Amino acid sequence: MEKIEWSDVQGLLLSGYPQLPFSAYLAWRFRPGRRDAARRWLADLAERLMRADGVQGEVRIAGATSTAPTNIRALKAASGSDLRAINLALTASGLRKFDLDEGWLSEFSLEFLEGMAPKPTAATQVPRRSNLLGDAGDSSPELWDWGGWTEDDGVDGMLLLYAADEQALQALVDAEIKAMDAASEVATSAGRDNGGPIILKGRLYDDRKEHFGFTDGISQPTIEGSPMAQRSKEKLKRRSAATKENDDGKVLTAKEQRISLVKPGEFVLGYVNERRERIPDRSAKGHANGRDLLRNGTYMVFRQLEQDVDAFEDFVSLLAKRLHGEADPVTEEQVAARLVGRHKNGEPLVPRAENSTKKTERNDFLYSHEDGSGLACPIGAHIRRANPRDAIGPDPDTALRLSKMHRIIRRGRPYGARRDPKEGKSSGNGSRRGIAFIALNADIAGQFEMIQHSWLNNAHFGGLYAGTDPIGHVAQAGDEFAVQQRPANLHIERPRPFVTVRGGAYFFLPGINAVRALAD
């Protein structure tokens, strides 16, 4: 098996970072006519990256503590409230101001250096890209507060901060707006806080549940060779997979290994994926300099998803009074895990294998052969469009073959503050909550824009009548969402999306050799 250089791969590949639960997300752009002070600052900054390496078995030292870990392994040893992680993220504007030439640009994806938002032009006021998002309506860039089409929307990079409490995080933030400064500055809002500071904070809370009440970061792809990777495939050597060691959670049981376990190559640059091809293919062509800016990197893909809480709520208790008769909490909690496919604690809707171990938040499930109608799990819901598994294509075992090929890894968390169900209705600036949407991929084409266009906005997913994702920002034209039961299927017509796109942009993020390469 490849040997994957994780000690040049970006910390954020390989974990969410749970033990620095507080973020910040600060786009900038590089101050004209800095070029040398932006190279200084890139160069101190390759060396303060969270890195991926250094993770292997787990070891955690008593009593370790690290005022700056830089590997992730080093993270999960250290204790303190001084404890934090940084990552780097660039748009094609950031990396054009380093003035590489276009054998150099053209080496990274087209949609990467067209962006997620290009602006309409006459021949097409409606960009593909958007239509492809169904980035319309209310979800237009043209409304954006950052990344759409107003002069000043656009970004160079984006600084990923992570730390232990809020009070560090701000420590965090400030210390990183100072060191940058001689170089870059914060981009601000064209939107609904004009000319404010694009500052997105995230919290991972203790439950790990969003806005609408779901634990979110369930059924996230593994990297084969990855750490995870690696000790699950030595334990099940020593250890049957149904024994009580696998219900943490932390070990992947065979069935799972075989739905989750994904080519490094869909992540990392440079590696065999699921097609046995590498992006980029070195095979024909080196580089003179030595440089290699792709290698050991990613895409990822970030979106500012704003939820209205109220408007999810509203229709889970008109469909629990239409399915139940009444809308009471446990009618509640059933219709809106069928939206989802999960209930809110995570347990899917597909029922429990005679030989699963895991109490919660279970992926040992499939869904030809398990739940191939629909009547547990809806054919529409959010988790079914978001990872078919082996529900699309030809026959069971190519469609999850072909499912591996449009995997990402999510690395988003909620902003804003929880709304207490004691305050009613939601109003004005204290309703601005939502989800920091990031998704790393190697493939943006193949793997998000695929799942975003194909799957979660497609009104005929898995042979449906009519319906896009019930949690997503699309609405069409009679949508709607198609309950599976008998003897006849209820169809549900959806109101205006849940969900509003409120900013976004494509970034790489780049391997650690690859930011010093671009400060040299």
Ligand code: HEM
The other form holds:
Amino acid sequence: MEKIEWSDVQGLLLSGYPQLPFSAYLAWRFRPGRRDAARRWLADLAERLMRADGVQGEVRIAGATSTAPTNIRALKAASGSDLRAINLALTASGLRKFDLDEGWLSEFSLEFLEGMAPKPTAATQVPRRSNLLGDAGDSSPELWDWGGWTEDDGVDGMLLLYAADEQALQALVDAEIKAMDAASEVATSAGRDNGGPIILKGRLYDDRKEHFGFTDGISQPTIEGSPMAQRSKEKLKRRSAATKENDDGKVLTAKEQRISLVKPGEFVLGYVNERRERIPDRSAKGHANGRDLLRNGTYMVFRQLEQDVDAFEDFVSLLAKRLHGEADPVTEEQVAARLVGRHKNGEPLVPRAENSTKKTERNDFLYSHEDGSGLACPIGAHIRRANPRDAIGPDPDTALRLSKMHRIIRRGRPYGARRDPKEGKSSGNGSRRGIAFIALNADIAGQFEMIQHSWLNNAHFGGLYAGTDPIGHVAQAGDEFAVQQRPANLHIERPRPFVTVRGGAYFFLPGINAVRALAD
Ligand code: HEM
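The form predicted in complex with the ligand, contrasted with the form predicted alone above:
What follows is the whole complex; the chain from before opens it.
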């Protein structure tokens, strides 16, 4: 098996940092004419970034007597409020400021170089990419708070900061703004908070629920050859040969392995992927001047997705009345689960197989034989679209193999205050909450964009008549949600999306050596 240079890979790829529930996503831009300061800043930052693995693993915290781990193995073993994690991502505009020659830049993918929201031109009023992502109407980049069409300066990069509590997070944000000050400034919003800093605060709650009330972050791909899987090998030999551990230390059954184990090249640049290819393909292009900025990096998709919890719950009540004759907490939970494909506690709607493990948040299910017609988990449900497993393809085995070419690692977290159920509906006070959606993948077009465009936004997904993702941001005339049932399916019109895109950008999450090379 190919050996992955984990100590050169940023930690976010292998961990969502559950021990650091408070996070801040800070967008920044370089100050003009400060290239030397920028290099000094990056050289210093490179040594503080959280890595996926490593031997040294600790740095001194500015102004404190203690040290903080800089690899996730050390982070897991440590405790205390000093713990934190820093990761760094750059946009194409950020990379361009290093005066890399065009040969280097062309190694990055076209969609990354073009960005998530290229500005319209006289020829293309709605640019192809916005069309493809469904970013129109209320979700049009014209209206975004950041990353959209109204910005002049844009965003050059993002710091992803994680801490154990709110106070520690604020201290980390302040320290990092100070550390970057000579080189960069916090980017400012062009939209509703015109001129305000773009610092989105994420929060992982103990129950791991997002704002619509569902446990999130359950189904993730597991990278073949990841350190946890390697380390567990010995343990596995002693256990049943049919089990293996994933990166959270959980045990994967043989069936879960079939579903979730994915080749490293789908997520880390420079390694073999599910197509048995490498991105970038060095054999075709040759390798220019010795520096390899892409190796051990990955692409990061960041989308600020605002959630309208009231509108979602109104729709759920309507659906409960139509399906069950009345809306009460029990029927509402049942229909909400149909929209997502899992109950709010994480239990999937596809029935448990006889020999299945007994976990609520189980992930050992397929669709083709277990629920081929969608009677348990509707065909249009969010998780069935986002990862159709063995359902879309000429036969189940091929479908499962193909679906592994379109997986993403999700590292997003909710932002904004949770709605207090005792308060009832928010009184139009403009409360802003949603998901700071983060997807990591080696091929934005083949992974994130493919899922968004061909599955979530596709009104005819899996043979449906007219329904996009029920919790997606796309609005289409005649949009509906179809519940497969006997004797006849039920079609319910979805009045409008419950999610709106408020900002976003495509980033590159470089390997540590690439950050050092940029600073050189
Ligand atoms: C506000 C927007 C969104 C909400 C509230 C949301 C919520 C959820 C929930 C509750 C789950 C089930 C728990 C789990 O398996 O982890 C899930 C799964 C998933 N979501 Fe989303 N999601 C949103 C947007 C997106 C977008 C934009 C994408 C991709 C473009 C996406 C891709 C996925 C994937 C790949 C899964 C795992 C499916 C599986 O492997 O079974 N989600 N999401």
